[in-house]
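This document starts with one chain, in the form predicted on its own, laid out as structure tokens.
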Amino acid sequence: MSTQRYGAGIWHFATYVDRYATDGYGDPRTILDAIELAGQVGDISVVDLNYPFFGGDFSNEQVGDALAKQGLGVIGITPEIYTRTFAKGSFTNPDPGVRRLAHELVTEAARVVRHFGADYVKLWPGQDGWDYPFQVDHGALWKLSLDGVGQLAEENPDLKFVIEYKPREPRVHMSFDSVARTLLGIERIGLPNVGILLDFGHALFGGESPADSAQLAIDYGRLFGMDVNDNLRSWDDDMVAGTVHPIELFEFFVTLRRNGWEGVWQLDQFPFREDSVVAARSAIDFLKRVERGLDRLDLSALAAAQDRQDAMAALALAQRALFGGE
């Protein structure tokens, strides 16, 4: 029987806006709405939440009776260091009195996840980068980013801190762009409980291979946690997993599997127009499928294969494990 846990971002289960459905895809939701729809879904045991809480003024403990009603635990919590407030950088804005504000929320969510027993703390600095040439001094702006995370490693070295990598988006070109340029830094800041949550999605994105991106991290020590969706490559779609890149996608989890890495499977998507329960099952559905392939392929003869670079046979064994047929 599967021990395999399955999780889901909490935004999986709000409503939506983008600049052209300003009105949002759908009714407003509150962070207790959605835990509650995160319950319907049957296999979910964990999500990340944001802080603060979206839709209301509730308190850890309100957040804490809701999500014991559906069964559930907190893998995360999700800073919003990516607001309004923040529009010219988190730990890189200009302004210092800005950047104390980021360190204090940071802070404040550091508390949350203590009082969850959660695994970490995510970091996804969307606004920290550039967007014109010249805006910006680089060697600077890169200090401020590593500072920024360090100093709160630092202050919290009980806790795990994650850095969420992602190319663009909301800034043109975001400081931890690349899973190279996010290792190199956290290389630099030096610290044990600094890591990577790889987005498969942001991989695509970024025009990387998820399972090599997947094996750079590994290779540091570094891969902290992981999530899933899909996309068209290129942009940021959060579409179901394995929509789009099945085969890709299947790698991925290959890779983990051949490193011994155990940890949640998460959901990261963005079901503007779909409903929220259905999209979560579905995707579930296919991780359940390549939890079956990863028993059924045969990693001595794909070792074999991948030694004579033989594309097609490799390709034949992940198939038949993955879709099933002779």
Second form
There are 4 protein chains.
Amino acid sequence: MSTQRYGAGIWHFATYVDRYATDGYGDPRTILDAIELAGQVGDISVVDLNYPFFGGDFSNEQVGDALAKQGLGVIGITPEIYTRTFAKGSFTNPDPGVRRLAHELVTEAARVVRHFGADYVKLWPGQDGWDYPFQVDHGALWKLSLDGVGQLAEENPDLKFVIEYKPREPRVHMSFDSVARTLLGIERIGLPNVGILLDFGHALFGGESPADSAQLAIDYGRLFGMDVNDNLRSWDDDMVAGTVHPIELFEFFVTLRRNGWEGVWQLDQFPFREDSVVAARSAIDFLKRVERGLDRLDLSALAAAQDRQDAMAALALAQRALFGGE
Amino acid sequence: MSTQRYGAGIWHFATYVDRYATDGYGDPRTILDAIELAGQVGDISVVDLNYPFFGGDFSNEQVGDALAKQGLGVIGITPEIYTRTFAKGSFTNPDPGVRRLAHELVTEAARVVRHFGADYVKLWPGQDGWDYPFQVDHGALWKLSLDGVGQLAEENPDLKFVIEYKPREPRVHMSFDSVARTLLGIERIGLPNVGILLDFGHALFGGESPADSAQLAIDYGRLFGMDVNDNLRSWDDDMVAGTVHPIELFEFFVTLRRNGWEGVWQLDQFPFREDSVVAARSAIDFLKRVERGLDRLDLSALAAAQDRQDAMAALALAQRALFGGE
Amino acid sequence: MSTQRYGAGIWHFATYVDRYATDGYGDPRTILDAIELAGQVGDISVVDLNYPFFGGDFSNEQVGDALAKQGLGVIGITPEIYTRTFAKGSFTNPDPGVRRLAHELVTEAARVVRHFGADYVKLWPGQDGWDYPFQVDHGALWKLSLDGVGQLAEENPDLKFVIEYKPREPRVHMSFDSVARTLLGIERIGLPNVGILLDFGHALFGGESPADSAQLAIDYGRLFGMDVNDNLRSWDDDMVAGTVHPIELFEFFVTLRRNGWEGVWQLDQFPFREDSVVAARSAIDFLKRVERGLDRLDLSALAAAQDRQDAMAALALAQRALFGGE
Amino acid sequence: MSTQRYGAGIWHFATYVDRYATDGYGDPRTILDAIELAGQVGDISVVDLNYPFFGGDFSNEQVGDALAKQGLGVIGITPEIYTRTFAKGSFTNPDPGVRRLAHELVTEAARVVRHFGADYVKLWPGQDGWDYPFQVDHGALWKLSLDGVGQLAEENPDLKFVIEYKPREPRVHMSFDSVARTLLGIERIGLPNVGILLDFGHALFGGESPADSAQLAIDYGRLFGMDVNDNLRSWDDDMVAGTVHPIELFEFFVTLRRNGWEGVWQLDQFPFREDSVVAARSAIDFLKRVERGLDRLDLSALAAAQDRQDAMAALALAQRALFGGE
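Please show me the structure of the same protein in the form predicted together with another copy of the chain, now that we have looked at it in the form predicted on its own.
Below, the chain from earlier opens the complete complex, with every other chain and molecule after it.
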């Protein structure tokens, strides 16, 4: 029986707009609606909440009641440092006043983390970076990125801050663009409470092998969280996990298992045109196959094959474990 | 002195939302506001209008008055067959009722084309295609794409219909994804009033050489319109023309000149974080450099170099013509 | 029991050089060595042979004897119109003398096809295209591509010619770059004996869905052959089939099955650092899983899901069929 | 008058093979032939030499004489740790015996550096990494990469070692894949004599902004060398500098100028089908335009625009400086 805990970003159960379907891919939902849908999935035990709470002026208590009704806990809070106010950047905004607003919003989010006893404040500064050649002084921009995060981590030593890197979108180039760049920044900040939230799809999109990214973050003691989805490697499609890259997804989880990493398996999917409960269940169905595959995988035979860097042998073991003997 | 006519999609002067900045990159604007901004650019003589007109319930007359005030004509009408109603497709929607709605909306747009004496109805079926492996019967989907366009072209033989292809977005894979696929479809439809609106950036994004795409469409007698912008080749960034790929942009225009193609040079840019008037002027500044470059370029020397496929000689001629002798 | 016939490009069993390992990834092998290795795989019944035969001055008879000894037939002959002589192009070479040499080499290959009773001459003009902006007159280049193929097809009406398209490599941009462009060219040529050899990996690399590419080629009556491998979508890695994209590979075969396409399943892999017999067996192991998956797949339930464009339902059916109930 | 020193990798003047044109893109050349061609360019003062010297069994003295005759100095030595012996890796080879051979070859190269008074040993471990999911234990592989470089740097404290990172090729994924990963590794090694050789095209290929990569390496005190070329961002095409991305190339040099970085401007181009002397001159012609652009650029106005992150203003300054007033 599965003992794995599953989670999801609550936005998985929202509806979306984009630059074309400006009237949205469905009726707007409040965070309370989304929580109810998350509860319907049946396998999710924790959620990551956007802050401010979307769809209305809800108190922590209202949100807490909705969560309790569904038996859901809170793993993280994601302050929305990428909306209109922050269109030209949050930590790297050229306007110090806007940088201060970002700092204040994250500080509020930190209070919400404490309120819910969540694991971390999630930082995803999607508007921090640049669009055009020559637009920024790259040294100054990177310093702003690190100073922004560092100050928050220093002021809130009781909390963890996780940075979710991504190559791009909405910015044409994001400041925290890769696992290595983010680790380089975290080492420079030099505080114990800053880590990485590794998004499987962002790693793929960035040309990384997600298993390698996970190992690197673990080796630096900085893998504080993760989530999964899928894409075609050239964009952050946030498709359902396991639908395109089942083998690399399995390798990612094998790496976690091997390192004794035992956190929550979260979903970060955007089911624009799918029923969001069905999309979550589809992913979790595949992840349960992954769980069984992990139990079946002969880890010492795999280690021996990898020692020889014998791809054919290693893959045969992995495919058999994941897909079953039929 | 420049005699080239310039145009722009009117959305260049709107503000935008995306899946993160759901509250938009600026205050919403009506199409009337956008027309006023287009007029401020100073070099634009025609615009392509989204239909329905955004930001309010405006009549053709109101829009016509606003255009007249700025001295602007209408080159095309773009029916919005990619909003919520059409989230799962317009011509390829699995629901025949929605396909009918798409047909009706384009038919209305055709009336607006007639009203303004515009050149064409522009079809950009951005939601037509698929997201996942196994999602669609590809033969059936492609047939729906062609039937949808074919029926409209047949019912409106007095008008031109232009298809603007793009590899993807918002669909993970768009049905009309490339110049060759679109020409293949147009040949299958077999009507004289269906052509291509070639977007420079879409061609780049699709791994095409835009100059080659233009030549191919011209050779089939199907290059009915075009617009320009720029990107990093891996996404439809809709950046300002000339900021990343000046040389390929010049090659594109050389190809048009050489074939005697004398239509409007349009902008299709999305200045999310820039002043839209400034962004349009920046592009046109570069395009005027292109105009001068065309006049300076030694076409027969270029033809001789290309005859030998001598890249170094051809590029030297092009760079000198475009960048000037300093 | 499997009744599917398997094949391979004989180069699968060669060794390779590239621009860095100029001394090769292993000792050179003759085509006779490669045939012997192909025989060792055990499931391969036909091969595609490079022409001229590599590694020595072998006669058709010598090659025939080697094949007979392994119980192998010949499915196609691939004239090497991409070696030094043709470094600047075969059909599109700026030098008419070199174009004539290409024509002669393919004509010789046609004789070899007849000798072995093979199915087709395979044309892979990997050096035809361009590297730089401004290098070529695109209209003239495309005409040379079509004229070159057309003349051969006309002169050899008893034989089939298959074009294997690819986006690029070794040319920075290949003339026959996509399924749609190639079909457009074939329709222009207008002869019944020119078709497509669809390489699964080339379609992926080109941003196509290989299942869609197959359906399109079939709908034009032009799918004359195919081969499989895998890659990371951004290059023609020629990795072992099924190791990265098992689901899209399955979708590709479902499309063939549904259309009653019953040709040989060929391998086009380049096992640079792997044992080539082991690499072939690894692929065929996966393809046999595909065969069983095809038998298990509920095609009418899939058709119903695709009719609704219901990705989640369609993928659930596909995953269950391919991966087994465990 | 230009005082900038120019250099080139000597392989710029070799001929090449690849997996298709196995008989090469031209007659083989010895390193002595290549040196002579480098001399013909007229603007090159230093070269980077492959070791062992290609095309024959040449002594340091013979090579030194050939260089002297052309007035060329040596900037670096590149040990060929990517040929057949190292096909499965140099520092990360699964066989400790091969790792030892790599160490010995680099040690020899270090002696050649001393002989010629060159600036550095260049490490480009192009075969170090992996091809397939599950092939390697990523933690172990990365450790081998760092240990291999670290040991060499420790044993040769009088010399500089530069790592040239690249996302991939010939390996499907290279161990030193990006500027940030390489800096992370260098910091872990912790020795003063290990730095980065930044290849403009590798940065572009990796989705980096080369200007940002340069700034980051400089901020860590690790930019020990650089070279330029161009590509289409999706592969290491090694095309002539300035032919595709003139603006980003200029931004790269502006960054160097602004930081007072005053090393040699090197070419790393592979003119497969071009005359190599002409290709070098074409690049240097453009680089001289860059030099003049640097002198013309209003650095304080640029700084002010970048302070506001005003892309339009910054680009206008850059374009005017680079392209000239016409």
